[in-house]
Amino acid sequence: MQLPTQKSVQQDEAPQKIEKMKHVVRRIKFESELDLDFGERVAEKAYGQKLLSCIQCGTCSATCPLAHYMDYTPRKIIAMTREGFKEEVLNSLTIWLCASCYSCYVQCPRQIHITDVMYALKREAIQLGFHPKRLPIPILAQEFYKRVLKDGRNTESWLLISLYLRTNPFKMLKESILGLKLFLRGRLTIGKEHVKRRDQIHAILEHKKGGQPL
């Protein structure tokens, strides 16, 4: 029996190598690879708060509850915001998982309205389709849009049928049972419900889809 020499072992893992190479994920960016307006279009999109006035004091990482379970955490979106890492911050989970319950703006010793910023990001991320192609919210948000501007109400039972048919259909099986009581109960309506002018209620959100004051 013949033993595999060095070079023989050598030779079988280097195409194993070169694999791992190509799955090397680069995390330094040159300046001409940012986008350097980034972060002063998204504070104008944030009814012009001030992220150049952040202090990095972390006080909005520490009160947020749900910081743990961010990729990023507001400390430091709001500074790859600002410096322009666009695609990192867009792909990020953090601006989905924001819960909307202002306790960094309440902390924040510079006053800056972190949950309206995170806004901004959830709006630019759809509008450039960014998020997670199966994530629930962005596609949440995106059929309560859709129904509201074609009926100019919601009506919950045909809202939840599109995001289970656009994120997991089997889930929607699953919650058939839950979904057939709360029908019984009158809690749900198979009848889409939709308000008289629902020409006014387009014209309205085609006017600030532009991004014009009304």
Partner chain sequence: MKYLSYPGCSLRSTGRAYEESIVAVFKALEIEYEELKDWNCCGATSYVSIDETDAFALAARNLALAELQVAEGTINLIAPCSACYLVLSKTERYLEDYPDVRTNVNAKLDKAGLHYNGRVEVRHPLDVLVNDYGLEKISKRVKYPLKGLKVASYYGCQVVRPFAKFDHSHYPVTMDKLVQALGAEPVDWPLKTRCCGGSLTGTTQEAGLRLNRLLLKEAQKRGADIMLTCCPLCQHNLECYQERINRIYQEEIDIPVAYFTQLIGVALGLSEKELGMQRLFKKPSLEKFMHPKGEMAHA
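For comparison with the form predicted on its own, please write out the form predicted together with its partner chain.
FYI, this one's just the chain on its own, none of its partners or other molecules.
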């Protein structure tokens, strides 16, 4: 997937600047347009009200190995969440690029569980249908969820096949050489792994036959 870079944004803006000024666009929402409880709701789902006491020091953004690719840095996401910019936050790439390395989680001077905040935002974005439709990261999460719901275990080969089918089938061809190399070394299996007591998994996760949750 091609991510927008700073350069492409600038190029995009320069020639159209004058045209754009004819139609001024308000970029910041008025308070009446915000979802003012959003921050508190997210805080509740991400272990504590500490989120609300963020001092905006930026340690999270500095330590984040993926901040270069994010549309809003983690610090901004926290600020926007707290202020109620719900749509912007749930539409952002940031929450999906978080790879759960917990670097910010352990360094935050206010002990905000930032990784848990990102997870809470991911759940909200999936539930409310906000995530970009063909972005592979949330689709991987959903396919993983389905695999495990069914068999209790994940089989990597089948997970990847279902991911590519839903996002970009051509990518499967691109990855086939790597797949073959892994297969020849016994590192990809065709048979599906599963637990014996599938009934226990289904009972715990309240799986109803025929009715997929997603």
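Positions refer to the first chain, counted from 1. Note that the structure is predicted; figures quoted are calculated from it, not measured. Just so we're on the same page, rigid core means the largest C-alpha set that superposes within 1.5 Å between forms.
**Student:** Rigid core aligned, does the Cα position of Gln107 differ by 2 Å or more between the two forms?
**Tutor:** Yes, shifts by 2 Å or more.
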